[in-house]
Amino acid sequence: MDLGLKEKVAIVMGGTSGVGLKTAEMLLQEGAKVAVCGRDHKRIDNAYQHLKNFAEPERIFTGSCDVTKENEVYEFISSAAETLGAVDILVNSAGRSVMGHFFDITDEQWTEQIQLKYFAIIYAVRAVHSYMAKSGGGRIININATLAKEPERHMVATAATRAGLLNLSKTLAHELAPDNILVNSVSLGLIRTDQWERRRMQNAPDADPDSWYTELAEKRKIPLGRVGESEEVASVIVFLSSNKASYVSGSTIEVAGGLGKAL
């Protein structure tokens, strides 16, 4: 199936690992050009070396960027657009969670989550808008989590800000529709990413990884009985980036193995 992604230019914010990196990889395989950014120079270099397995170097752009700093976001996106020729797709995948109950969360942690879940997206959308509007449209996909609809007490700051991001994404879908820019959300359940790997190593470094994830799925009562993989999320992102999703905007697709009961 031709997804119509050949020669499209995709910006993946936070694309040096996990879901973001897998999305970049799959977009390259579909013939797109891809730019990814991160804060860790070693991860950026590793991502570039990895992505060269799927496309010619001239189809790949990497750069250092703290997504919570407006000037760095604008500089990265403008450099990527100049190098690759356009901006057709924006994937906002940067972010991390903070665990803690309400009275345990510091002001600094609240601020960090607000910066990551709101301003990082605001800066990136502002930066890509003129490019997409000029070329006749585009796609924006915001990576969210099932927490946005079903908060958990031990992740209050992340859940609250993710709920706000869900609202922001819906508003942007209406705001940007006249420019033919489609905005959607992909909400993750438990996905085997670097973040979960760090938790596993911290809590059970000697445990068999597959067994640990199986037990985690059982504990969280995931209906499909397993934790998801990055590729399963990336596949949905690539679809939403494609011509096949030309009438999908303002939607949220959950990639969570049936986890969650919210409508």
Ligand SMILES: NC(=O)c1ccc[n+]([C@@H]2O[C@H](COP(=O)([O-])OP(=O)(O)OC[C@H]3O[C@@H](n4cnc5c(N)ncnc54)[C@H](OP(=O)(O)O)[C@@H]3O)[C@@H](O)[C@H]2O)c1
The other form holds:
Amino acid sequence: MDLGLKEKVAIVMGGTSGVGLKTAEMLLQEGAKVAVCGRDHKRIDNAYQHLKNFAEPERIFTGSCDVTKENEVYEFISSAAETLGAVDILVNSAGRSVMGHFFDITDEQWTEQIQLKYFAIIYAVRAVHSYMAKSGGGRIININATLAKEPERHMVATAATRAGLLNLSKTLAHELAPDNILVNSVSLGLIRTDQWERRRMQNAPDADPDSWYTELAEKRKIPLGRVGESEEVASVIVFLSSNKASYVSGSTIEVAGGLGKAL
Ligand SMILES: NC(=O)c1ccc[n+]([C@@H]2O[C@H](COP(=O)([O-])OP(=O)(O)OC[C@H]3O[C@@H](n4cnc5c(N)ncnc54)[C@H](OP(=O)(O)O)[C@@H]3O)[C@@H](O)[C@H]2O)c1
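Could you please show the structure of the form predicted in complex with the named molecule, as a counterpart to the form predicted alone just displayed?
Below, the chain from earlier opens the complete complex, with every other chain and molecule after it.
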């Protein structure tokens, strides 16, 4: 099936690991050109080496950028656009969650979550808008979490800010529709990425990884009985980026193995 992604330019914010890196890999396999960023230089180098397995170096742009710093976001996106020739797709995947109940979360943690879930998206959308509008359209995919609709007490700051991002994504879908820019959300349940690997190493470094994830799926009562893989998220992002999703905007697709009961 031709997804129409050949020569399209995708920017993946937070593309040096996990869901973002897998998305970059799959977009390259579809013939797109891809730019990825993160903050850690070693992860950026590793990502570049990894992505070179899937495409010629000219189709890959990597850079250091903290998505919560407006000047860095503008610099990264304009350099990527200059090098790769356009901006057609933006995937906002950078971030991490913070665990903690209401009385445990500090102002700094609230601020970090607000920066990551609001301002990082605001800066990136502002930065890509003129490129997409000028070329006749684009796609924006915001990575979210099922927590946005089903808050959990032990993740209060992440859940509350995720809910706001879901709301913002809907408004953006309306606001940018006249420019033919389609905006959608992909809401994750539990996906096996570096984020979870860090938690596993912290809590049970000696446990067998597969058994640990199986127990986690049981504990969280995931209907499909397992934690998801990053390619299962990336394939949905690739679909939303493609010409096969040309009438999908303002939607949220859950990739969560059936987790959650919110409609
Ligand atoms: N995995 C899950 O179960 C799950 C569930 C719900 C939602 N999510 C969300 O899905 C997204 C992807 O998560 P993941 O599981 O793929 O995590 P991951 O493997 O830890 O990847 C996160 C990526 O974001 C980058 N990043 C983090 N903070 C950044 C910042 N301030 N500026 C620039 N880049 C930054 C990281 O690179 P650096 O650290 O080097 O900057 C890395 O490339 C996140 O928004 C996460 O909250 C994940």
